[in-house]
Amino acid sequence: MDDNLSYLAILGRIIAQFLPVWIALIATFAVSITYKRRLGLYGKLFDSPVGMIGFAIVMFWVFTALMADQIITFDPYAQFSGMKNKPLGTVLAKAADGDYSHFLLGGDHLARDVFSRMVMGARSVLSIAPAATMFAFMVGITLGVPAGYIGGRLDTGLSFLANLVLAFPVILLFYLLVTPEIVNHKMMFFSAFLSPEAELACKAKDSVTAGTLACFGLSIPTMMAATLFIFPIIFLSVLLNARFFTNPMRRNLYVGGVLVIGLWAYSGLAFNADPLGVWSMEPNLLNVFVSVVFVNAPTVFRIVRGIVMDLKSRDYVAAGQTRGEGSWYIMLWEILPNARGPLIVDFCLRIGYTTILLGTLGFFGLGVAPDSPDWGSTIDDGRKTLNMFPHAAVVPALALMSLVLGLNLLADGLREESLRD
């Protein structure tokens, strides 16, 4: 208890505290590959040496996500005295009771343990990457699909949008969507009706100044995620609408479920302004949320449109349109469903795209918050002093590679086993 640890002992002790992932590991496999015949896709995944191993990974850092608080030693954000730039196995100077005994991965330069928020750093990647990679190809599918299906003047419109997009640097386009400067400044939707000192004094937040009305106005970030954030709305009414047309009372029945539950998340997450406060999305989170987002759909959106013009010269689209059913029908009930295979492939392997470009806006100081857990703040933090203490910056740089590594690897069991059907 009083000397610190041996490299063996602290990985002993490293899978000792994991031990509730191993569990969840070792039965997700189980029930997986017994029933793995039933699966689908799914299923056929644990046919795939590869493919199970970069599922393993990748759940591996699920299960840490969702266990993160049973799984850490110490508070993430706690500071300890005499614990500031500690090397691995170090034993916790004046420990009170209840407190684990040693900081398992050593210290970071404001004392913190670096194990905890390597643990927790993974709930943070994970709350963010998978959302906005999903939201990102709601969008592109949204789009993509007619695009591809209908041709002419909109296909052209939407492809120049998506090509501008991807026309303009990344790291830059993120520095302009999280700087202060661009995320505090507002665009006032009355300001022709505003004087000078009026607008001014609306932009300095003094309404009783300007009239309430007139000072009404959203942050940048704010309009790009009303923008956004509604794609996932139409996506599932007009699918659920073309699904259903020919049966009206489920058709409104569906519909009007994703409406009311769509539109109450909706006003939460792109506004903050759900009156019973179940969505809502910190000013810091949404703006990272929307920027990966924006930067994600246009190629989300070109990979669909090159599918869905591939597959609608096939013969069972043919023969839909014979049989008189509708556009929208065809679209995502004929063509979506048959490129399911490419898109879930690309959609593990944007997760992990995600996974970086989170890591690189942390790295750089615009992540969600200055001392967030999140592995791109946390090597940031660790490269000030990497040349006399690498283990602060090299432990949450292990973590994102493993991640998007398992990432990269489900995505090619995946494909291994869709170009088999």
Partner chain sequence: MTDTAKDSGWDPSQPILEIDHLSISFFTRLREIPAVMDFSCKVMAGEAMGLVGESGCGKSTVALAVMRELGKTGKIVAGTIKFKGRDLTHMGQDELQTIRGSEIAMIYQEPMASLNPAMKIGAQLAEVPMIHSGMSKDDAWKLARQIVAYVRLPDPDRIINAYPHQLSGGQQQRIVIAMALMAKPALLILDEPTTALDVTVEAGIVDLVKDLGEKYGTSMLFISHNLGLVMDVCNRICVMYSGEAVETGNVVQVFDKMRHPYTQALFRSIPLPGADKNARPLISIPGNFPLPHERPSGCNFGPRCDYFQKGRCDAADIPMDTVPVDDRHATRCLRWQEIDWDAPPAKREVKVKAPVGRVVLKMEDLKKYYAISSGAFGGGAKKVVKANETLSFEAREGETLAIVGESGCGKSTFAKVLMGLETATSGSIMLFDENVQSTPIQKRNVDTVSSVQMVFQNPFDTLNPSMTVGRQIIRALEIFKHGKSDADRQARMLELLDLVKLPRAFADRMPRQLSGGQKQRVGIARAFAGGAKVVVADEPVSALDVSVQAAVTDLLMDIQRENRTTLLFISHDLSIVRYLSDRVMVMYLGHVVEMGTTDQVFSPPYHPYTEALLSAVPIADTKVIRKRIVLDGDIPSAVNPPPGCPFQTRCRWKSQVTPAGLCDREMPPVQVLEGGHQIKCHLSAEVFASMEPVIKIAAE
Contents of the next structure:
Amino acid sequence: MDDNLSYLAILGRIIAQFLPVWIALIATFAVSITYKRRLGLYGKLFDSPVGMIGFAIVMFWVFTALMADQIITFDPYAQFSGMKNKPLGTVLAKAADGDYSHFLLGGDHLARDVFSRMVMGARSVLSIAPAATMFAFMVGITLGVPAGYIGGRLDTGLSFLANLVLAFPVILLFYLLVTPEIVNHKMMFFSAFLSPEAELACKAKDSVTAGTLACFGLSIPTMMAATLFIFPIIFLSVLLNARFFTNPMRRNLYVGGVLVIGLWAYSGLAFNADPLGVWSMEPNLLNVFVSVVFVNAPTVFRIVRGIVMDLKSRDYVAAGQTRGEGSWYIMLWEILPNARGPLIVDFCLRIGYTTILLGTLGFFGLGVAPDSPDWGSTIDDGRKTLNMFPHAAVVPALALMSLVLGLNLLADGLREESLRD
Amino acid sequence: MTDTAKDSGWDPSQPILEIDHLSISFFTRLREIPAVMDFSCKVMAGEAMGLVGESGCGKSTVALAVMRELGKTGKIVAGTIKFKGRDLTHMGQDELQTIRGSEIAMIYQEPMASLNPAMKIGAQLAEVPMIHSGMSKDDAWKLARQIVAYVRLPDPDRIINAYPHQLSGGQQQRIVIAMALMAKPALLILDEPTTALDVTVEAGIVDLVKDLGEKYGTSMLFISHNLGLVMDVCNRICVMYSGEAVETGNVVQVFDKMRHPYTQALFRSIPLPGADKNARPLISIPGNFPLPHERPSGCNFGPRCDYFQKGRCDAADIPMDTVPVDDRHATRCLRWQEIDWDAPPAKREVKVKAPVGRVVLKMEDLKKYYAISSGAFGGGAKKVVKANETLSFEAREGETLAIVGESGCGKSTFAKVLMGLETATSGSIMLFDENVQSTPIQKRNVDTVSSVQMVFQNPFDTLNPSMTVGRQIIRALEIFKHGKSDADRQARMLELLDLVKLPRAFADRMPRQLSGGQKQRVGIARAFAGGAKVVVADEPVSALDVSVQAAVTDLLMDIQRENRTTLLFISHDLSIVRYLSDRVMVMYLGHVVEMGTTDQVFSPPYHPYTEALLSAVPIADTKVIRKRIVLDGDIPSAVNPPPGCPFQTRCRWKSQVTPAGLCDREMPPVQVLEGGHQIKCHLSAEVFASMEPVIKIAAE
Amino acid sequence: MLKFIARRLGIMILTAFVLTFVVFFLTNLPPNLEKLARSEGSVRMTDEAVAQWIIDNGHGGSVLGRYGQWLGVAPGWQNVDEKGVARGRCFAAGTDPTVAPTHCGVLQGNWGYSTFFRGPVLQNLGEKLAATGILMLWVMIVMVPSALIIGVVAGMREGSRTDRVLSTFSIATTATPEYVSGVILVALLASPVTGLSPILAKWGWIDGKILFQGAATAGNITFWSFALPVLTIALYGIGYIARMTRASMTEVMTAQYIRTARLKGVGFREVVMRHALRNALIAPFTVIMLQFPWLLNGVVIVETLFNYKGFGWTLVQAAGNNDINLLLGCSVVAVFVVLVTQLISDIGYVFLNPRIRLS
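Give me the form predicted together with its partner chain now, not the form predicted on its own.
Time for the whole complex; same chain goes first.
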């Protein structure tokens, strides 16, 4: 019992540790395969081996993230004396009662359990990547659909903006946006463009005058969040209004509902000013989130714009026009649903890309807490001891790679299946 | 190698191509889909065999099988294909390569897609002799130049150095034909070679193909859905239905003495001269084409056949039976000897022509110009495209006005302006005494919008693929403010489905579950949802199969008669126009060149363009004698119209105009002949009077 | 054509101005300046002193004005500090301002002084760029041909075993960002305790403890030190470009004109070489060019990982050390590279594609 484990034993124990994930995976697959003919595109995924493998990998990590608390063997933040840089399968040095007996995947340079940190890392990545991608899609769609459909000046202007963001090397952008100075700095709207001394003066003044308009300030991430987070609300309101304006009662109900809930969440997420305190986001997290959305949105914009330009010449669009439908109805209800195939595929790919971006941020130590278990920063931590103790960096590296690979395979499977009929 | 192959002791009295009991299947993940079953045919030297049938009947598959080009999923499961006595089905790739292009050549439907966009025309042509007879590059290019000249392309030196996209569609198709001729093949396979082209351009290609058959004695396998075209080009015909050959024989015999119910039904469903929507309506074939994996047992045509006998026709597979006396005539019908083939079709109710009412739509001097920037990279001088020039006409309640013209004639622009999707540059459109020419659709009120509706051309595009059929109709009702509650609209939607003769269960279907004709019916239901008074039908049946065309056309006519709708029928198909319209308006490059009642337009005097158009339309009737008038060249671009009369570049009457050169300088005036027949031409009344009819029906 | 290039150039220049302004704005925010003041002056400065330092060193005034000076379109600042020393943007403290040029910005070749390198930005940046240039050259030499070959071979027979193997490889490499592949490669090939090296060392096949070097220096480039960084950057790009090439190739191979060629009796080799290749390579060309922004990313990661002192490493140091001028210099270079490659991609696309070129 006090021996270090062999590789085979480590593998066995890890598999056992993931037991809840296996059960959930098997259940998902059993249900899905049974009803695959009734499940549309999702069901067809189970006709493609590539898609199934991808889906399995992705769901493995999703379930891991959901059930991370059951899977981890140690507190991912805790340090255990005597476990610094220990290799795989080392017995815990001074085990207390109830502690797990081994460090399955070794210890890192701060004597923390690599396995538990890797599992927790899944949670930290998967709690941001899909949501950030979703927001990027909302922004990209809300701007890309009109740009493609209406064209003209609007298109020229929006495309110029998108290309502007795309021409920025991502890392430079991250360094500029996610440095602590910028995060914590409340930019004084009216004074900032004048001079730094004016702004410093603003800061130095007593709180009474600091409250005046000239000295009113918001940090750059908050401003970006305020801009980016408004898009889902606009999107949903316009979507519902276009569909239900013929029936004002229902329209008011739906749009009103969206506005109330949306603005409530908006106040909490963007400004951290939710009166009820339900919605909130840590400044660091908000910062990372906003940057990732900002980097992804222009690409989504370009994709959406391209698809819409292709679809707008279809006869059913003309049919909508000849019935006198509003532009927004045609854009959001006639065109957008038919663009869903390529968009779903790109959504999967883009979650993978977002995961890579989050890793990049972590790798440069940007915008994350120093002891965060996310994969990017663990790789960064581990690479300092890479030559002698590679496991600390290789474990999260493989985890990240497998998740992105799974997403890519899933996207490939979806693309193949959606093209099939 | 090729020379030895060509002289491999093959006896020219034997068939060049002999297909014997050929069966082809496609293998998908789920099942085997038989595409062609038990297909046999023989093509002798110098013969042109027409392969006719509706889409999905397997005619192209047969052609590709001869080329052994069935893709990864297609396989020949039984039978043989012998070319000059050699079995192609078991030939190795190397041997096939020497035959492809040198002895059997193929011409395709989409000329643009069949040419490599990144290679010069000359290089693509020269490749053929370089591969097959090892000709030197210079000689091959010289030969290419010769052949290009032979296919009657102007300026061959320029053309062989051009890229495909620099040529027009008709020129591209001539290049594809030239490519096929480069190695003087013994057999030419033409797969719908003119479907993508305009009729007047098609006529030129057909001429070329016929000429080449006569000149080189090339055998041809000509695939088409157009019976008239087959009659023009071929001596023999093979009618296919749902993967089987149902009737084969000499063209004249099959046309005049058909011995298969499907062939008969096909001929009864196409509008031939003499058909009339009221007195002698077309007879559509009931039911739908069976899907390849849902074919009935026994006769595939059984469920749609008037002569079907239960227990006999659906008992077992039916073999081909030879019709004696006739020239190699055979039919796949058990009852062909029992059926009275000369019996007239069952009497159908004769519909009374609805009287024409007051004027509902009046256009005067309508002009629509577009400003486009020339050059691919933006900038450059702005050019004005005159899509519509001084368009004036009126349409009355209950009337069908046909608008005829080829691509670029401005008929679609006209529809857009009328619908309010574009605003006119000048002129007026009066709709029920309301002036709408400068009111875009967003500013029109619901009544105006709902009373002018449109039926679109492409059935696969007209319905939103991600919304149920019912939902799409209900949406139209919502927008037109029809009904007070959801239940009202639901009920009305079901009524509309009844109106277009679709089962009510279709309300919950997705468009992809419907056939082309059914989709088109939904499109019609949607157009009539708001009780439309004026309906613009933009080639509503041109993308449908012949047998379905008749049904959809009749439906449209019925609804029109009931609702006293004004129908603006845009089409390039003169047969159908003659069949259903009251008045006809012929357009060319944005100008109305001729307008009058159907009789006036279809009989002399003609506008020279109308004359050529009439002559170009193939007619599937052996009794019709047509004068051949083949126009030179292509339709000029609307961006760069010729000076003077728009038609002067192709007009064969130009020399008869005095003073000479008038056509090059001046836009002709509109001449009003008797009965309000308008012709925009410089020709004098005497010349008009001397014109002979293009189409004559030979006395029986 | 000329008009097209002129228009593109115009948009490019506009983009460059906007982007450099954004970078200038973000790097010259008061907190950055405050930090600069404390690191250059003294850590224990009072707030007032900081404000004074900022003004004395030409960081006062509106952002637009300062941007103009940095760019070299507005005259450089001059003032006299409390000690009576004349200071200015365009001359060293204490020298005669009258002989100095009035404008000295990026356009005049004065990229400022780097607090990190303790020297002029332009010179230091030039050296580092040269080092990165060598790295990129090798990356291109490795990446482009292998990616195109993989893509074409996979795409010419869609669905074959070769296709599936190569496609899986491509997907796997696109799923592996540089910081992952770098770590894995080092662990496999350059660690004395894991991977190949200990085995090879035991067998006596290699002299040292490790097969490849886990670090690279610009002055001392050998195969053993350079292979891993080059491979790390190239891998990700290979997968991406190969997938694009494959997609384009499969599309072309199913095009009708390829069927036409086959039915003309052209052999498979010739079909691929003469008919398919040119059409299939149009799309990947654009992709390769647009890949540069991402390569820049890879360069930053790899240079950090392998401690290779090039452009990427400089960027990280500049950002980490609040070296405003150096960071601005890096941004100018980065933006310039991205925009030039975009321009080349646009023009190249037009030239490769006769359909656009001749219409």
